[in-house]
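Next up: a single chain in structure tokens, the form predicted on its own.
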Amino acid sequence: MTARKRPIIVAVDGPAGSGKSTICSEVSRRIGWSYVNTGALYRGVGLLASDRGINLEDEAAVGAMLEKLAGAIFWDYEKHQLFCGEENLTPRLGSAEAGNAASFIAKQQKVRKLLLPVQRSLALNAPKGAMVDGRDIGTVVFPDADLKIFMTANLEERARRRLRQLESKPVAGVSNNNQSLSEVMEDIARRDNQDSKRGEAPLKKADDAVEFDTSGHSQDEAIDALIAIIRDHGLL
């Protein structure tokens, strides 16, 4: 049998709050694969630009910064943490600041072009297999993935999950939860619209993706179901 030249790649796309990061990270842990959260990359780059006083709408300036720093950005597979050099960006990735920054830079063509090889490298360096989640993994980053999943859930459930996430992951000891459910629903709906209509790498289901609706499922149920899908495709 010919040796496999690269790790198994499972590409998971879907809208905010569908459960991608929580489910994919735990599935990866249980099956002994690596996990790469590409959304964290955009949040991290947004923070790096904000910290340097760069106008987030200045695509040339953000791109110039990223050209200098791209080689220093890496994902710790074991800890599920994002670093730029020795700086651990992870504690701030769940903040509203990071989310707002990401919404500006994720639609910039130059940023996406520069981060594309970074995302591919992070996954292809995995020792066995990699779960890679984001908005355009199956359509742009890994159109040749071994399996593509489009994870979704209804809007209200996604908003409730986002509220719980904000409550459970305070930044600098202060809760991020200062929004009502309706406000979070509005934010997510606005993000859905922005992600699906942006000109560069819009959020959409790949033609050959398996749709996975997590509505009404507990976290453990969704994790077990995703592992079953991977197994059913002969990847475990």
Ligand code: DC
Contents of the next structure:
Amino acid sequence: MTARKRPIIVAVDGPAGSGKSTICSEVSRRIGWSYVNTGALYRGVGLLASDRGINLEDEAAVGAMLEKLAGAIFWDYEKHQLFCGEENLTPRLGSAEAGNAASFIAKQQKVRKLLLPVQRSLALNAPKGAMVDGRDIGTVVFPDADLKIFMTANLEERARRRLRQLESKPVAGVSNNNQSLSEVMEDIARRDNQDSKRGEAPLKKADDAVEFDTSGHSQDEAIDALIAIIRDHGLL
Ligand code: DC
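Alt. form predicted in complex with the named molecule, vs. the form predicted on its own above:
Zooming out: every chain and molecule, the one shown earlier first.
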């Protein structure tokens, strides 16, 4: 038997609010694997750029900043926290500001190119297996993943989840949320459109991905179902 050259990689892609990060972080804890949240990387880069007063539409300026900082970006895949040097960006990642900034900079070729090796090396350094979630993991980052999942849920359910997330993650003690359900639905629909129509690594289901619709499932049911899919593929 030949030894495995790299850890087992499960790629999980899907639109905003489909449950990827909640479900993948808990599944990885339960099966003892590492978790890499690539949306957190894009959100973190968006925050770093806006903190520095950089115009988020200025691709060259965002790229130049990331070129300088890429080596300092660190994802703790046990605690699921993102750092840039000593700065812990995690408490601000769930904010609407971070989500909006991320969707601007995620369109940029230079940002995607610079984040590609960061995402790959995080997953490839996992001691056992890695669950990697995002939009283009099965299509671009790990086209040779051991298993690809495309996670979906209907728009209203995704908006309800995002609303709960915004309300439960206050930044500096102040709720992030001043949006109604219909505003969050509009926001997500706009983001879906941006993510799937962009020229660079658009959100799309890989041909060999397993579609997993979490609509109508409780969090626990979805977690159990995903573990069952991983097991059925002989990866546990
Ligand atoms: O999953 P999320 O909402 O945290 O992602 C934030 C933004 O980053 C979203 O607009 C899509 C983008 N993204 C991406 O383009 N590619 C990834 N692999 C992960 C996220």
